[in-house]
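Presented as structure tokens, the chain that follows is alone, the form predicted alone.
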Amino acid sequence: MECVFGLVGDGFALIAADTSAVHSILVHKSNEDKVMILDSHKLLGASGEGGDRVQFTEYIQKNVHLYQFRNGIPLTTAATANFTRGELAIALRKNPYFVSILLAGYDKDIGPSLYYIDYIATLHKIEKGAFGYGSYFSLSMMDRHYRSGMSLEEAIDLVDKCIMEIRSRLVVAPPNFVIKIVDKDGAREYGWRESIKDAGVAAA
């Protein structure tokens, strides 16, 4: 019953996801974090298969990566997401991935943005998105209360709203979400909504 989601706001773009990893019926741990900081100022949140997810993610950024290493340069947020899409679509016709992606990142010249790739390789750039069960709650609360230009508080309130939908509307809902913010001062984590903990497990 996977969540991301994601907005941009008044200089800066953030993205939210639940940390439940699940196969099945069990939940196998609830503090997985699901939104990767790539580089300085990019945060890509995935939802897909488990295994899918952490390959692909970890591709992309060694990737980026790389590039900077190579070029002295880092990529813009335009061209990571066009090359993601890229790499997603090829894979498409050979070993799928089924990871579906909100791309978010700051530039210095065009400001915060944000991008829609889902598993079939499809590219958008956007103001609001989801991915996930969780997106039949999250999009509508934000087609209601989502405008251009909220300020950091807004969001993070529009944020709240989505999870609290999310957490008494879904059947099973996950109780763990993480919030990661980026904007000219770079991408972070910005905090977590927790109802429950992962219990330490005692030393024989």
Second form
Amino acid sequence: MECVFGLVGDGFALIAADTSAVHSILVHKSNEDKVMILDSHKLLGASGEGGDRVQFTEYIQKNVHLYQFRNGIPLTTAATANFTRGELAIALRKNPYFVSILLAGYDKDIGPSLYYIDYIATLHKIEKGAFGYGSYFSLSMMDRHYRSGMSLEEAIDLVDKCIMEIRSRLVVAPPNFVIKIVDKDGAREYGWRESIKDAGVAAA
Amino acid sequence: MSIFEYNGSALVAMVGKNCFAIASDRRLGVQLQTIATDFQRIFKIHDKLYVGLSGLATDAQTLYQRLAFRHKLYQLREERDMKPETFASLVSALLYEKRFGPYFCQPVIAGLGDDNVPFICTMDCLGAKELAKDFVVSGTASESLYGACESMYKPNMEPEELFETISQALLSSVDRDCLSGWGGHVLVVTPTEVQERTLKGRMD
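Having displayed the form predicted alone, please output the structure of the form predicted together with its partner chain.
Full complex below, order starting with the chain above.
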């Protein structure tokens, strides 16, 4: 099942997500990127219904870009979080998006921040958070090992611990994970944790 | 599980001698899982008027945004703050507007009216007002809160004693409710000052 989790460290925030695209019992692909880079300094990790996830996150991404084009300055992470929550809240009583989101961002004067937005548009600023069945394991691991202001090495070590816990204890554990970080130098992919590599498509 | 019990909440407001106190728990949960332990349920409308919103967190956030908006417009037009009685009627009207698709919230309104006479009231999710002279409660721990307040409350308490009473009532009640707790947040408002305090209770 889907696992997305994230945490805030010393001058950075990171989001890790599984990379399986699943339909009932069938795994369509194992390298689906569920952590979108919204703009230079924001990450959006989403979990939920497939179509909703892609549509909604792309919609948010395009609107974030539009704001920057119109106004010449990027949205702050807090503003993006509130905008995202607003869109989910408006849609909630019309045709809801079943997408839960972790929004990580870095602002120059505020530093790193992480926002939890669940699919019914509950917004909360957090230091560590997780969605999906994996959250039962990753939240507990983070409760035990997380402390404020961790270095990148310590945080990645914690992420690896969480992934190991998910792999060993979740019955339908996803095999592969992607980790992305955002800090003052921007949002970027940090690495993958793969235990199954997708075979390439043979040339016709 | 009822939609009102999805996030878990506990709210109480009490009247003292020319003052009032309003208190809430701090847990934000998703059914059995705790997401955060610093969630804010009590919002300031103006210096002498506070509203606490229990129930579904997303609706509490949406409703607070609408109420803050309406109060700001009122302030611009009337060039003064809203009286608590007026605000209670506004909340009631906003809730009843959604009679056949309600906000899943039970507000607790507490304020100092003209001549600094304390005013408290609560209402259900459809806006049925309940005025009280002593205390009002709301949330998943409401039944325990009724019992605790009924036994601990005395009329005309000074602010310090009121703070002690409301804190004890809140903490003992949320200890009997698994969906609320993780500390408390208490505001004691007198005509001259506002004291905001965080309580540490059983963290479970």
